[in-house]
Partner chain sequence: MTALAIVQTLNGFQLGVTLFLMAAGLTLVFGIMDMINLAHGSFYMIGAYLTATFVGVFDSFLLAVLFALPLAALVGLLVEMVALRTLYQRDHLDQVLATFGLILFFNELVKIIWGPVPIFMGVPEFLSGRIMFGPDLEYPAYRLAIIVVGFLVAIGLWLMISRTRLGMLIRAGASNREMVTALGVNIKLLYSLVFALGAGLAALAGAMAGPIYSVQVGMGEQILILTFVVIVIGGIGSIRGAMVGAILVGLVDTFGRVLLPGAMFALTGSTAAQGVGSAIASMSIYILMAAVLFFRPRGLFPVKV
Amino acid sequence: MMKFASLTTVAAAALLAAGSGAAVADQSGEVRIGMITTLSGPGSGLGIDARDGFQLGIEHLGGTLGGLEPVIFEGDDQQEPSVAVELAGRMVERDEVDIVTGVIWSNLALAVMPTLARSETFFVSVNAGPSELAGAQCNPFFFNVAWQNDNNHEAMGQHVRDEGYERVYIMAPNYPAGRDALAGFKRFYGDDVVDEVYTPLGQLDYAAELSQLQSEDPDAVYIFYPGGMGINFIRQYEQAGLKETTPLFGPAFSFSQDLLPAVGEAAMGVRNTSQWSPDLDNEVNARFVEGFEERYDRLPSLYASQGYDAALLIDSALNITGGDVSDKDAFREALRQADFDSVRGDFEFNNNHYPIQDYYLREVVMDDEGRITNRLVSTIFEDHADAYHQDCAM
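Show me the one chain in the form predicted in complex with its partner chain?
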């Protein structure tokens, strides 16, 4: 017992020493970044893509961010809010990070926000864009470099309306982002849907829902099923013979590059909405897509593109302030300017620190090498803002 106690004392002392050492090192041309993301479990594909995209961004910037050496503290949140909060606390207290990035899931973003806001640590979300942080509760330390949760669903609502489908059946998992998704879809499609079905989060088998859907015989189906749920649903949709009779629509999350290889041909030809596409014609995007494939031997997903943009954004802000993060107001102002060339083309921040950007229609196709990927079809929204920004006082 004695031995154990003395060991922990030594360890604690070592940690303290490391901590104070770090505080001094902060002045010597470093920027300290906490990368909190999902690296294990069923949701890890998304987090790994975002992290790899961020890393590639730094590499393309010559290994620096705004001329500073990035020191990255990586933490796996395991898709658990409690773990994310613990990581945020540790990164702020012990690692003394200047910026936290990563975070895929909205519930986790909401969970870490109080810790980061209290310690005045900037939070650049690469994915999570909860409506809570877009409206009345918007936060001066929160920036989202992807979209607001509702946006991609809004774009598809508009498209399905434009295409003239009258009997649309909509489905999502029964959790906050699922409800946001269908609300976003209906905001532009209209309220008169055939049926609005919520399934338990993480459900594996959709046979029962698909049989029910088949008996309703709708004109079109809209789904929001990210990750493994999307793989299951889309393949079972095809196996039930529905793909030939009833067109399926969804946001990019259900048809992104992290699931397409596993979905296979069942996704071919499906239209989906996104703020980014691998074939978007601009120089930065070409460099990103090519570089990602070369570096990681797989095609990038939209999560990777968002991670990449996060690195470019932080770099641009540091360039403006001359590498200074200590003047919070100046650094915030620099981030707001979003003075970088995004992989998705035009990009600017709204008053609530969420993007104003274009939303595209994409189609799942097979590329020259026989791989299933997305291709740009058309632009649905230009310079689209979210529905909550006027409630934000910033």
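Moving from the form predicted in complex with its partner chain, what structure would you give for the form predicted on its own?
Left out here are the partners and the other molecules; the chain alone remains.
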């Protein structure tokens, strides 16, 4: 049976730590996992879905990971780097976790990485995939089970170029993932864009930016706005009358299932790129999608699929090592093998511990039950790797 401890329940967590001693999973029969994710504020939908997908993965594995009882210490990072760093330190020092997961935002991943690397604690990112950790600063204790930040944007850059759009306006929030996003788009579209605009992270009113965009009169717009930023931008884009005149494109993060119910029909028909889709035809994905809807009474998002895969990855590595996380080299090699069936189909790690995988074009549609969701359109990249792995010494 999975144990669960919120960091607000300090006494309970301390009792668990005192009862099991050092983080030697094969002796205690437990594996101790720190779940640092965003559970409050405009970005909470991403964190809640990643956490719920991770927990569903454990449930589908019979309530264990590698045959061990998972003890999960959960903390809300509030989308603040300082809070995430404090949580990481507490989980490492007090809770003696074996693995940390759950981090959504790239600036938070970069903030907690020094603490986790110094303590030789494995960090399995369910989402954040900054370029810094993919190249020269790659780390033997960091694994990303989702993608490198640039990849979904690279796929849309290729698609928009293939469609023949010549005057494209691109926008993103000004933080590591936002800068990676537009760099990735331009890598495959080209540098000749009408304008490249960065807005403050967390901005929710885009009236000034949309007015400027209209004055530039592009023939297409590409955005990267996750969470509440995406909800507001897409609604305001339609309210400004731009949806009818200027095609909007984006990555899955801006058209994910965690946003679509709030965005509504303003997102209908928009094409976006992803390494996963709810209608991908494989047995594991069908079980995940059906199980998630049954368990949580809502359709799963991209983030939920990545949380689910993180549980399967950790389970596979623990199975290979017999539940032993104390031999760091052996457990790292077991993670590298990625010996699990992913919801997205083919999956393997590159030398920098980022995925090599396919990327798809999706379209926002209404399903037979009247729910707004995504459907698969085509494959843009097969076995696609990131642009930084050659700079990683691992």
